[in-house]
Amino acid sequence: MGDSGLKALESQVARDLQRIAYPKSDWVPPRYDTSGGRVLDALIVGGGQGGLAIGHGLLRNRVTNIRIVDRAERGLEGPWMTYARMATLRSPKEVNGPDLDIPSLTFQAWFEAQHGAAAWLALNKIAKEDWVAYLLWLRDTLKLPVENRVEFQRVDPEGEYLRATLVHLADGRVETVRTRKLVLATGIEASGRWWTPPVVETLDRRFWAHTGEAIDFPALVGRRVAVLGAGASAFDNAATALEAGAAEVAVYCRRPDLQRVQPFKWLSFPGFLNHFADLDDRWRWRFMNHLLSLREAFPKETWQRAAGHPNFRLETGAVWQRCEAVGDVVRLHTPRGRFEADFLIVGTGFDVDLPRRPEMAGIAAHAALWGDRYAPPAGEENERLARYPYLGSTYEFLEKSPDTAPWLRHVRLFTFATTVSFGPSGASVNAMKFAVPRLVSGIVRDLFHEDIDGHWQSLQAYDLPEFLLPGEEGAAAPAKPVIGLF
């Protein structure tokens, strides 16, 4: 168990990868820019679970000339150790994704190698710290080329390639990279903004923070905290404040009842996860308009974590109509009456809005949105959904207007903003085993098609005989017959 168990597992991984390595040869012809520099086949922005899985998939397909960059320190990629304030993943422990269906690379294999099968059976859900440790182990075991503290700033077309601008945060060095394909696997916040109601935004920032931001929880000791929103993140933050020593935490829900049904459990089956993207626009819009209009329910553990504190309170039917600072206190006006708090935590979710992101400026100006491509029937309109990008069949951006930005097809998105086009995918552990192969297949297809002239010429020039005839240079001499004694 422990380190010895992991070493044995890593040996098993090496054997498994060797057994499924066929075909082994690198096949993507190298390309060079005008200065003679090697052009990347793919640049992946984001070293969290999505970026790692995509890198894994490309290497499995022998697309090896890739880089993976992430602006965070090692171990801080993704949300898990920053604004994800849950104790465990919300997915069931059996979920698999970044392993891409290699049993020895699954979380279960990693966990059992250290703690044993009995501990796995006793485990309820995956601790987020364990998930981070697992992802780092996966990254190291697969030798994925992740570079930390490297920030993606923008992308521009440059002839037949993309020109990506990167900043090395350790020393401020700016790097220009040419790449054939770009994948943005940059997490939920990279496609718009954390949304805050205007009634809160006007308050001095010393009174409030969003759940997607850094929050000084030790500073809440002995204070009254009000949390707006009744989703999983709102309750996770409420529980964190209670555990930090807040005097009182109240969660305010605008609906009369909590959302306790989790519709995303319903859709967790191969037909939906693998083929939702194949539906026509009418069905995709109808499903996602329904699902994204619901407040996502949270597991019972999340409820128990918060409600188990005697100083926790839930106020339903209590939307914040007006907020005003009175001295060092915030007064909240709701249909249920007036309340007071010392600090507010806003858990009102995320708004997809590509133009708000500076690194997406060049893309957002030309990319098609759902509002550009689909007019829903009366009664199904949704302004928020209309701002989601309308993506091609393998997660590529499409042009808003024909022939204005053909280079967009080389940029793929793998964030929460893919949801209307693909269902849960770019921000979902549950869907990763279906989503990543689709995206990777698109890149592999494009690289092959774009090099088809070279492949044709290579085929015509291919003249390697399977064996040599006697007398040909390098042919082995005929074996002498063995005369035996009888």
Ligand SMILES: Cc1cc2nc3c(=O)[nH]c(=O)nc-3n(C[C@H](O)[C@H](O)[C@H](O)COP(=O)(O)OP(=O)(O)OC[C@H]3O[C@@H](n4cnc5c(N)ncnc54)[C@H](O)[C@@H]3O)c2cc1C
Second form
Amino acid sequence: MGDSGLKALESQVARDLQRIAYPKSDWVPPRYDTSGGRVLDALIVGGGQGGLAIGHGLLRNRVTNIRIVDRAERGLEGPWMTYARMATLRSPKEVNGPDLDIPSLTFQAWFEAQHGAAAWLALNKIAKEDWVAYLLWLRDTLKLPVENRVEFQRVDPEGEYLRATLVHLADGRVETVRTRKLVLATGIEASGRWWTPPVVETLDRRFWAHTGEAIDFPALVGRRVAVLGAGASAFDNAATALEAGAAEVAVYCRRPDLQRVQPFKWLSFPGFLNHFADLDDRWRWRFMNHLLSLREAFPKETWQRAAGHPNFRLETGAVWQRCEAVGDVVRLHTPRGRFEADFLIVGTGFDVDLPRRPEMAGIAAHAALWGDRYAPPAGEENERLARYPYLGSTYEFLEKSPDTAPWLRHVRLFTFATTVSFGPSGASVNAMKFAVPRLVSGIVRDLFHEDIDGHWQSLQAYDLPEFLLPGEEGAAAPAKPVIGLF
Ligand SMILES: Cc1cc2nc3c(=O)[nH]c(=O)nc-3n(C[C@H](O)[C@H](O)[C@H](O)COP(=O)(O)OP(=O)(O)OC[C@H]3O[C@@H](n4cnc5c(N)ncnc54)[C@H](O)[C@@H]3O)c2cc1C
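Next, give the form predicted in complex with this ligand, keeping in mind that what was shown is the form predicted on its own.
Full assembly next; the chain just shown is listed first.
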């Protein structure tokens, strides 16, 4: 199997895409800026699973004048090979996404092509290294135009287009790109920041790190590690510290009990994933306020990986009220008394807060937030959720105040910050096959509608006869060329 299996699969993919290629022609009229440069139809920032799936969706809709940029090196896109410290994805192996429902493009097809059906049946969950290798295979097989080591810095309006500023990290070259549409598929925390409670933030940095950061685990050998938070990343990091040889690892959580119910499993049905976004504000807020306050459970494997160590401890009802550095030790003051640790790992997730992102500089001041658009009834207030962007029906930003930044509708967001408006959508494998087609359809709709005058004229001028009459041979114009895999 191995490479030959993959080769056979790639031929299958080519046949499958060819069979569903209708209609085959590019249809978006080329646009040029004032200096004669070709304007992109869409620029996608982020070459992770989200950006790749959106690129795939656009190419399937014959929107081919696109670029996908990522500041990471090839293979280091996303969290998987950087700060993700679990062995496998947490999602069930059957969850498909970037394939957009083409069976030969699924992770299962990729895995079976190399290892066989029996190995697939035996597989519990997807190893993160395999997920990355699969995403790179998908990107190469679909010839998605990804450029690595290119950083998006900001976007500004310029006439009817957007002017995006990119920096090529290899040589520092600054490039200005004009594009009609922009998609920010920049990662789970990329609409805000990794959040650290103030009690920790004031401590010297030698005492702590966040789970979203690089951590020197070998330096934790023989030390007492305290982890704050009881989500999947907190436990993944606790287990990594234990495996690295920490003397003891204690996980502290604010709640009296571990959250072991995964509410996001409940909502994994097409009705919710496809049409949550079509509900009114009251229902969308009510559901997401409940779900995002419940927090997520983590898989059994994650618990067993940490709890299986004799020097692991769980401290519930033990929020850190005060952290005090005394020499090389940190004293943790909690409602359950005082504890000590040599190093702290903060597993408290991220906070959505657009102004904190430098690349959102041109956007944050004008973008509508839920706090601008919806006043929840008494008892449902949630200051954290109020900072989530209030997005349009296909992930586009909306103006905080009318006519202050109409260009925002050309910018779409696909990070976790889309969750209050759409339910699970950006930064999730589970919801991708429902979320990406909606976003892509919005871009395709807008490109078509914005060119409607041109399409009308093109229709008026369309006179290609279906057949020639005797004496007309050689008169008609040739048919339009078919381009690439799509
Ligand atoms: C530790 C961890 C485990 C997870 N496990 C699961 C799971 O099992 N199942 C699940 O459904 N979800 C999971 N998720 C959630 C989600 O699926 C992942 O976060 C996933 O990586 C999101 O994909 P993405 O393409 O949206 O973002 P990413 O994969 O993070 O890709 C975003 C890319 O954007 C690039 N980028 C960011 N800013 C810029 C910029 N300004 N210029 C250029 N490039 C930029 C980054 O370099 C990155 O490569 C997990 C998340 C984390 C953090």
